[in-house]
Amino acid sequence: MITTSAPGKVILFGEHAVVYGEPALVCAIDKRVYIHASKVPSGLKIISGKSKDFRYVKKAVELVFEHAGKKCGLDIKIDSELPPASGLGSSAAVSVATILAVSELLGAKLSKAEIAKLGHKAELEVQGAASPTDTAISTFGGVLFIQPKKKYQRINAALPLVVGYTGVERSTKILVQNVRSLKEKFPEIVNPIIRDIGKITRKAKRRLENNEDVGELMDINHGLLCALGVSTEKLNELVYAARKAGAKGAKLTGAGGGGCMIACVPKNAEKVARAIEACGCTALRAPISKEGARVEKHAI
C-alpha cells in the first residue's frame, strides 16, 4: 500500500485577469488530499467519505496506466482537508495525489513536471477546459508566479493567512463567463479593471519578495473584484469582518460567487478566525505548504 498527498491551493492575487493574459499569485496552503492505494487482482474500488465525484482519480488511473504501459487492479481510498467545489483546488489535489500513488504502484517514475502535466491533463479531460495552475500548485507547492505562457516563476514568501469557507458552492466556468459578458457589455471600463488587477499583482509580487506587506494591496484587489461583480454578501461579510478583527488584509480568492476569502494575518490569527466563525462559517488555518505532492508512506 502507498499514501501519497498534495496540497489545495488559495489564489492571493490575479483570479479572472489572469484570463485576459495578465499574472496570478497562487499558493499552496497546508489542507491536503490523501490518496490510500494498494494494488488488488482486477478491478478499481474508490472510497471517498466527502464526494462520489470519482472522475477525477479514474481519468488520473487512465493516464497513469497509458504513460506507464501497464495496468493492476487498484483499491484507492481519499481523505480530504479540502471542502469540494471551494475554489480551493482539490480536484487538482485528487489527480496529482492518484498520479502519484498509481506511478509509484507501478514502479514508473514520474518528475514533478511530468506529474503537473499529467494533472493537468486529467483536469481538461473531465472539465472540458482547465488552466494548468492548480495542478502546478498542488504538485511544486509553495508561492508561485504565474504568467500565461511564460515559465512559472518561484516566490520565496511566508505570508500567514487563514481562509474563510462560505460553504456555498459555485461554477467556476459561469462565473468567468459572467465576467467575459460584462467585458463585452462595457470594455471602456472593464480593461482597466482588468490591468490593474495586473498591476497589483506584479507589486504584490515585489512586495514578498521584498518582505514587505502586501495587506493593502489585498484590499485594493477585492475591491476591483467586487466591481467585476464576482463577490457576494457573505464573502463581503467575512471579508469585513476579517479586518476588524485584525488582518492586515482580506479578499474572496478565487472565482467568487461563493466559496472562500482568505485573509492576511501575521498577528491575530485566532481572533480573525473567530471572527469567520461567528458569522456562521468555516474558518481555517492555513500557512502556505512550501512542499507539494509527495510520499507519505510506502509500505510493501
Ligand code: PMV
Second form
Amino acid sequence: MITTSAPGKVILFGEHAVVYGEPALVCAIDKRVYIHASKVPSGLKIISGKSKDFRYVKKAVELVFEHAGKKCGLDIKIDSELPPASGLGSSAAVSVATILAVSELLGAKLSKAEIAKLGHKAELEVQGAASPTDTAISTFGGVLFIQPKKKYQRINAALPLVVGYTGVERSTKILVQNVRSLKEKFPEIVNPIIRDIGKITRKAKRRLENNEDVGELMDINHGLLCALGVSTEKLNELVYAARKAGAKGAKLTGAGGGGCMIACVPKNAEKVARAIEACGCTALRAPISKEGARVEKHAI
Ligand code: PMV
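Moving from the form predicted on its own, what structure would you give for the form predicted together with the named molecule?
Now the complete complex, all chains and molecules, led by this one.
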C-alpha cells in the first residue's frame, strides 16, 4: 500500500497571453490530491469521494504499465483537496500522483522529468489538447516562469495567497476561443493588451526574485483580463472584496469565466478569507507548495 500526493496550482501572472507566446508565472499551492494505491491479484478498482471522472487515473495507470513494461491489479482511492474544473489543476495533480504511486508499486523508479512527461501525455490523451504547465508544476512544485518553447525557469519566491473559489465550473477551451475571437475582431486593440500582460509578467518575475511586492501588478493584470472579457461579476466581486479587506493585490487566476481568484495577503489573510466567504464563496488558505509530487507513506 502506498500513499502519494501532488499539489494543485494557480497562475500568478500571464494567463491567456501565454497562448500567444508571452510568459506566465505559475505556482504550486499547498492543496493536494492524495492517491492511496494497493496491489491486488487482478483488475482496477477506483473510488473517490468527490468526482466520478476516472479517465485521468485510468490513463495514468495505462501509461505507467506501458512505460515499465509490466502490470498488476490495483485498488486506488482518490482524496482531493481541490475542486474539479476550477482551474486549480486537479486533473494534472490526479495524473501525476497516480503515476508516482503506480510506478513505485511496480518498483519502476521514474525521474521527476519522466513523471511530468507521462503526466502531460495522460492529459493530452484524455483531453485532446493540454499545455505541459499544470503537470510540470504539480510534479516539481514551487514557482515556475514559463516561456513558450523555452525551458522552465525556477523562481525562488514566497507569496502568501488566499484563493477564492466561485463554485462556477468553466471550460478553458471556450474561454481561450472567446479571447481568440476578440483578438481577430480587434487586433489593433487586443494585441497590445496581450503584450502588456507579458510585460507585467516579466516585471513580476524580477520583483519576486528581489522579494518585492507584486500586489499592484496583480491589480493591473486583473484589469487587462477584464478587458479581454474573461472576468465575471462574481470574480470581480471577490477581487474587490479581497482588496477592501486588506489584500495587497487581487486578480482572477486561470481561464476566468468562473473558477478562482487569488489575493496576495502578507497581512490580513483571515480577514480576506472571511470577506470571500461573505460573498458566498469558498476561501482556500493556500501558501506556495515548495514541494511537488511526493510519496507520503509506503508500507510494504
Ligand atoms: O485551465 P486554467 O484555468 O488553468 O487556465 C489555463 C490558462 C490559459 O492561459 C487560459 C490557457 C492555456 O492553455 O495556457
